[in-house]
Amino acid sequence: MPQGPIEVIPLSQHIGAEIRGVDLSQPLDEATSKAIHQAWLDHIVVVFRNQKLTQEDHVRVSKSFGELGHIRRPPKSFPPGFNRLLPNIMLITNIRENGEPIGALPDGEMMFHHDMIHAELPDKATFLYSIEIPSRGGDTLFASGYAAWDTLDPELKSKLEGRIAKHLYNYGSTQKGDKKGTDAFGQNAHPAVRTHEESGRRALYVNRLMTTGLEGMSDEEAAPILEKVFDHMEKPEFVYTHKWQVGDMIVWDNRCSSHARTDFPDNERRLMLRTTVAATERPRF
């Protein structure tokens, strides 16, 4: 059955839109799928409120955007809760059993980052669905890489043009250099400014949590440049802050946005399910 026309409501000047009129627990007809995909390309982040989804629904909706992405961290480092879910659904929660977290990224603030930028082929989209949320905090901030690049100081632009940025991530880390990460890590290098293969627009593709340097520069030379770029990318005018409600499904484009998480009470439960969609090509200049 057709779902009917959707309503797309922008949430900030540069990034984010709420999509109304869609029940993701039902199969999407071709016209609705195309409209959702276009809204996602136009707004980078799309929000669906009041959804009631099974794990099967979550996977089906994710696959409407492409091939399901794989969890990259080694299975030996999986938290125990991962084994209770369908393959390639990640459990993000602070719930503990016998004092140990059952899911990934359990606690506190998380710096801005791009999902899987440390992989050879970073995933293009992330789906995050909220099941339990704390009374306050745990917000997700989304920053537009397009807007940040378009408004970057020309001198900084010249320092990034044609540069390859290096990235490293210890799985589980939320702050650069913290001790939360596992022994497992991923590292790779990609253009510091990438061209989106669908929109043709250029976006900054570095972030505070995972970017470690620029090829062809010493760390001492690259660090102050990157700090200025990070500060610019995270300016409030480029950011949409999402305050979660139970039943929210958010889809964001990892190719042209970064995201972060605010702190929340450690004695209140937060439980999310995450999938990703695989990219079809490596990031390009």
Second form
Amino acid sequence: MPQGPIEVIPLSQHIGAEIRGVDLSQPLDEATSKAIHQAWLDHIVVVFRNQKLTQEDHVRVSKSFGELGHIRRPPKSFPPGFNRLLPNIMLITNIRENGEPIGALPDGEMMFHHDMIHAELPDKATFLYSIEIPSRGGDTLFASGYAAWDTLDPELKSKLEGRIAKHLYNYGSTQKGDKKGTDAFGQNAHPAVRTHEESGRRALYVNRLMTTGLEGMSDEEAAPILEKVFDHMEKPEFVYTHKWQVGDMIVWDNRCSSHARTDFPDNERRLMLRTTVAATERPRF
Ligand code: SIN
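Rather than the form predicted on its own that you just supplied, could I have the structure of the form predicted together with ligand SIN?
Below is the entire complex, every chain and molecule, led by the chain shown above.
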């Protein structure tokens, strides 16, 4: 069924836009799908408010961006709630049964990261849909890797240009070196600055949670460089902070943005469903 034109309202200077005039529970016509995809490329993160979505809707909308990404952590490390959902929908929640979280990334603050940067083929997009939210906190922060690269100090730029960064992730961990993760790890290396295959723009592709070093440099030499780069990437002027409402569906571009989460009360429920969209090529310089 044909739909009316969508409205795209920017949410900050460099990143984020709200899209109005779309009901994602209905199949999207080609023109609307194209307009959404373009808005996402232009704004990196797009937000749809007041959506009432089944899991099937969530999967259908995700697939309009490409092939669904697979959950990479080994099934033996799945929290129990994963198996109650359609395949490749990830449950992100602090809800516990018998004291054990039923979902992934249950509690509190989370450092900036790119989803699946520790995989050989990191997923290009993530969809996150909110079902239950706490009364305060649990915001998701999105940082533009384009704006951070464009404004990075030239000396730091020269240290990263053409360089491969190393990444390690302990599934479930939310702060580097915490003991919250599982016994399953993902590890990989990719260009520290990548060229986005659709926009042609360059984006910083390192993050505080998962990046462990730079190839061709000792960890002692790389650590202070990376620290300065992370501080720059996370400056408020490059960040959009999303305050969740129930029924928000967000899709972000993992190729040119990182994201983080603020703390929230551990005695209040937060429940989100997440899917990813697989990339078609490895990150390139
Ligand atoms: C994520 O990093 O995928 C989860 C973010 C959130 O819980 O807000």
